[in-house]
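Single chain ahead, written as structure tokens, the form predicted alone.
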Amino acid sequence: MKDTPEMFWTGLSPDEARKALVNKDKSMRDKTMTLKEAVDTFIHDGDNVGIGGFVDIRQPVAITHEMIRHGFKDLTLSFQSAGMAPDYLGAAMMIDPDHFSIKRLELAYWAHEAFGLAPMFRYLTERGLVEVEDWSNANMSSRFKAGAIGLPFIPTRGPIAGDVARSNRTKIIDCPFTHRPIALLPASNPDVAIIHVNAADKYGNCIIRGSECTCPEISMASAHTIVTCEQLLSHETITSLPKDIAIPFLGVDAVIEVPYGAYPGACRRSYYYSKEHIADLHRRTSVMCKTGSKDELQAYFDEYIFGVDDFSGFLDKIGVAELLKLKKLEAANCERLV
């Protein structure tokens, strides 16, 4: 048997998750609100935020745009891969730790398959800025599931090779069935979930197109989930093939209509993600990762963020005719898959 540390929980214990769902209000009600109302509510600092999307697919912008405006501190974030969702937050605790600060990673890949690993987490860690905690996609997406339904833990097979369990709570055991190792992983069980999907109604009956990226599990794992969503439809609408529901409403605190809510990032059968904007923002990071001088990236969030009020206004200075080039590109993108 490895010898392990004694367990500790980031987010909800087991215990807590279980009781947190039973008072949990399963009511249909309106749950829509604006998202500065939502971020104010559900999310504290210290919390562990459970991040929705994969890489730079759905990835909860608007939602991290409203967090940085607010300002918490020493948040913990847990997420599979991820790219501009924890680079915006990332920057911002770049730029102004006072304001904004991270204390913990659990995550499986922080970076974009087309640049690279991304300057913001190279930043935080080379410096020993933040604590880490390392997994693979499928040890992450495990330790949600577990959240999901209930357990404490959930036995995999994937950390007995290699030393990725080196760096994380992963228990090696032998099994009581077959006597061989196997690997027990945490439950992973956030106080809240930020994600955005395609549609949503009211209530959070949510709709998602393309990968659902674990959404569904990191949802029901939390606390509490804050979704923005691309459209927002009548009950009816949503439940007309009920199949579609990638999220049921029992799941969901808060709903907000943002569309481009994941720009510059794509959202499937919605628009695809903006590679300038995404390389301009990781130049930016890169200077100062590399001279020191924030300006550049202090400009970006001056302009982009805390210049304005709300997404709408982040949009506003994109324009309208990069995001419906990002349209147009993801619609000749699905015509390829038909």
Given for the second form:
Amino acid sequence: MKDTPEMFWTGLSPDEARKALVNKDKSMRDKTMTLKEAVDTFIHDGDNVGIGGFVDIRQPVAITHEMIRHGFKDLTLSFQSAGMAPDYLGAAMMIDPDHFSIKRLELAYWAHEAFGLAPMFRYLTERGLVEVEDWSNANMSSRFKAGAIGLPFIPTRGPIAGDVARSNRTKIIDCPFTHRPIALLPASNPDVAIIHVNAADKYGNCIIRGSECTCPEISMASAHTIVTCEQLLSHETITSLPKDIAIPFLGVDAVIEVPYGAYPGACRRSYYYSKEHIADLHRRTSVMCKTGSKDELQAYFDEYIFGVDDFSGFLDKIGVAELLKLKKLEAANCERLV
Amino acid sequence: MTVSKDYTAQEIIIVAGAKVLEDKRVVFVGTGLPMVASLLAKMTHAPNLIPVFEAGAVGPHLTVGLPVSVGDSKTFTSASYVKGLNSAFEMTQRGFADYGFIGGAEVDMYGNLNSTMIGDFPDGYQKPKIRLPGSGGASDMAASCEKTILIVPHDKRKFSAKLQYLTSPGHLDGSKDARWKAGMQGSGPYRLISTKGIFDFEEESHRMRLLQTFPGETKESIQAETGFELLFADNVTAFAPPTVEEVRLIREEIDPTGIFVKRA
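Could you drop in the structure for the form predicted in complex with its partner chain? We only have the form predicted alone so far.
First the chain shown before, then all remaining chains and molecules of the complex.
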């Protein structure tokens, strides 16, 4: 056995995750509520928050805005690869750590591929303001899967050699069957999952277009799940093709219809990325990284997050021309009518 | 084919990367230049190349434009199969990916890559000098694709004797069967393409070995910009510059807005 940090669970241990379901109301009931109610009810200081989507697709942006208005302390963020969701939460910590703070990150990647690095990630880590535990994309996806299928760990062949496995709680053992080394990863059972999907019914049955990312696994692994959807549809419509349901109602606690809820990231069939809006947020953040002045970043938050009541207030400021442009670009991506 | 006199360092990397890919094979494509190279291969000698992207798209024809992300909507249109990250990596772990196409900020002589941090690991892990994005799927591809193709811009600091952090495992310490003994399956780094030439990894020592030089480079000029001692193939040849048609495809058909391929 190689050296690994002492074992500990962030979020729920596998046994706690099991117990959390025993007394849960599993009935098929109306779970629609406002995003404010959902965030108030299901997210708490110190929680491990599982973030859905992948880089800048289907990031739960509207939920992060509401979390920032609310304010939270000492969150752990768990995700495979993410961009906009941790960007907003990280930037909120940069401008006012007394109002919003992240304690720990369990992640594979925080950046934006073609849209560059995440200056928030550099700011928080290079100053030692957050704990980091690096994993790979397959590692984090497998950890959520283990959590979702009720196992304490999952064997994987991922980056078994190198420094990733030395940065985290991976245990490397001799496989009892092949006698070759195999990596065991602890399950991730977040306290709460934040997920944006294409469509849902009021019970929480969700349809996802394009990649499911790791959203089904994160939802089923977490003690509670908040889902925002582009479209809230009737139960009959959503269940007309039951195999299209990526997340069943059992894995969902709150449903909120929030069109453009992943903007300025993308959502398959609905809208493409707003490269310009992402670049503007990064430029303002970089100013703070370089000069220490938070004025421009604060101004963004004051205008777009603290200065509005909810996500529709944010979209009003973005304007219909931008939203239509992104819708048209996505229609071309999908070779579909707008 | 007319040889181009007007091409950039990125464009020659793309052309070289495309040529490594064989038709009818499965390539697990990372973000950036690997996407451009895979598209160029599909448009030239490898029309039946099967790209896989880690967000889950398998075999899209990529006819709606260059994806900006391995989760881009453009990867799902015309894909044969789309689930999620677990399905893409499970297929790779099973052995369905012939090639993996990855990059990094630092590479050593055994083809190990760093895309996590610059600084002192493990002591300075929680406060790195420069924090890089992290593994993403690169270390998974490095572990489980059958062969990997590495793309690293060439300079002395990036071609480093000792990595500051080993994110994506290559041939590890170069010892015999090191990858197998560590528990990995794929055969590891197959080619490395830099801004100066094309390399493989010598069969016994697994050390980086120069195969071909790009125009304007020599064995000496490349060694001078490498932070460790290179091996040289018995017959180091000159890589033919991109053709006018290849450069046109990159600039006009594949990346007309300069998403990954910068003009300067």
